[in-house]
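Only one chain is included here, represented as structure tokens and corresponding to the form predicted alone.
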Amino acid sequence: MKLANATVLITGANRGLGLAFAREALARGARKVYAAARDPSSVTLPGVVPIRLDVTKPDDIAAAARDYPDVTLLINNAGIAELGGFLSDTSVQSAQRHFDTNVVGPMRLTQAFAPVLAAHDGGAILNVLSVASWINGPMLGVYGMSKSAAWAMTNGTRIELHDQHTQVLALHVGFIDTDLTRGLDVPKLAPDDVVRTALDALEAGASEVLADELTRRVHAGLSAQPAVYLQAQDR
């Protein structure tokens, strides 16, 4: 799918990599960029459209869908990362937070718009995902299964979608320098430079883009032996 002439509807887009695929998207010569957030005065990009919307809220979700009938890209973004496990005396509580905005969020997403893109020929989704789709440990443990549960969700209706010619990317990545990262000690990417690699992806028809080499190391680690998702990630 071009950017060119496309109406691109972007979840947290007043910050982060939201903002850079804003910034790209309107570079790229979008008609028309709705940069969402759930509260639309943080917006403060030049050019797009400020839409209230929080993933977690299906009434707010709906309301897009009805609003905006001339989507013809929806770019789901929005997510959150929480440091820890699975064996802490909160860690039930953090996977319902985690489900609720990485997966279920994006879910209900697409369902609402999948007829307003259907309308358009098809369109296109594009789910942000992480290495951590496939590796996990202690650190950033609850947040790797919710990616895992939001990559299944992405091959599944990637297929349920076939028919209606909606092209569905998976982007996969490693840790990003913006505020879902702030705190953590590790190499970082520039949003700009994944955005770049999305959306080049995106154009070029693909339905996966690993956007980093550390991506593309645990990508190919997937079939080795011992596999890479057997050992221990982080401490």
Ligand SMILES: NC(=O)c1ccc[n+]([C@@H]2O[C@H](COP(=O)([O-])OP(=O)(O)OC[C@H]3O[C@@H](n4cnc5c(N)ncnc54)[C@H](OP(=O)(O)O)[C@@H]3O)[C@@H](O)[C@H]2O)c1
Given for the second form:
Amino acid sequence: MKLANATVLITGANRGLGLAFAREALARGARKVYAAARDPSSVTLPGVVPIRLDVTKPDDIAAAARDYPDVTLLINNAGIAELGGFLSDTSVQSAQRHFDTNVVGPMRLTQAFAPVLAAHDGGAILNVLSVASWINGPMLGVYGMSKSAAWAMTNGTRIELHDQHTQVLALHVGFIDTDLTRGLDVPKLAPDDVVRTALDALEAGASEVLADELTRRVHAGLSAQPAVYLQAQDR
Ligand SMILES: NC(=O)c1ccc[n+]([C@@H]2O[C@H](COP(=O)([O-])OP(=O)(O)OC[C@H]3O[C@@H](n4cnc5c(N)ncnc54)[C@H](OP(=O)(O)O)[C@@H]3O)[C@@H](O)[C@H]2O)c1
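Let's compare: the form predicted alone is above, so bring in the form predicted together with the named molecule.
Now the complete complex, all chains and molecules, led by this one.
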């Protein structure tokens, strides 16, 4: 899928990786960029169309699919990450919040926009996943569970959307320098670099892109002996 003349809807486009996607989509010649945010007044990038969309609100999603039938590329970017594993008193509530935002939100958006994309020769969906789809540890355990589920959803919807020729691209990536990782003392990627890698892969017709060395190493380790996810992770 080419960005030139595409009509793009990006969730969580007011800051972080979503803002970088919006900027790069415009730079690559997108016809229109709908910059979706819980608070559209927080969208300040010139050249985009701010729209209100909380991915946990089914009515917002239905309204977006109804009101923006010209969308050819959906970027499921909005996400949350709360620190913590599975055994604390607050883990279940945290898991529900992660699932609502990181899994069920993109799933509802995929359902709502599938017919819209079908009407434009299939179009494309880019789902922002994580290296945490494949490894888990106490620091980001619940977050990782939600990204594993979102990876499964991505793979399943790719198959279901195959016949309508919708390209479904999974972006797997390690730590990026955004608000989400503020306070984490780890090497971080620049959002603009991640977005360029992701959109190059999209334009090349890929189904999956591993955006950094950490992610490529973990992916290779899935079939190592012992597998990478059996080793203790400090994050
Ligand atoms: N940063 C990393 O290291 C990293 C690594 C791998 C994957 N990712 C993924 O990359 C994506 C973007 O993250 P980021 O790093 O850019 O984080 P960020 O700077 O914290 O931005 C998160 C974005 O998601 C939006 N959002 C959260 N809940 C939402 C909801 N219910 N409805 C609509 N928008 C909502 C936020 O909107 P508000 O401004 O309204 O809060 C914000 O625009 C996420 O899916 C994240 O899991 C990040």
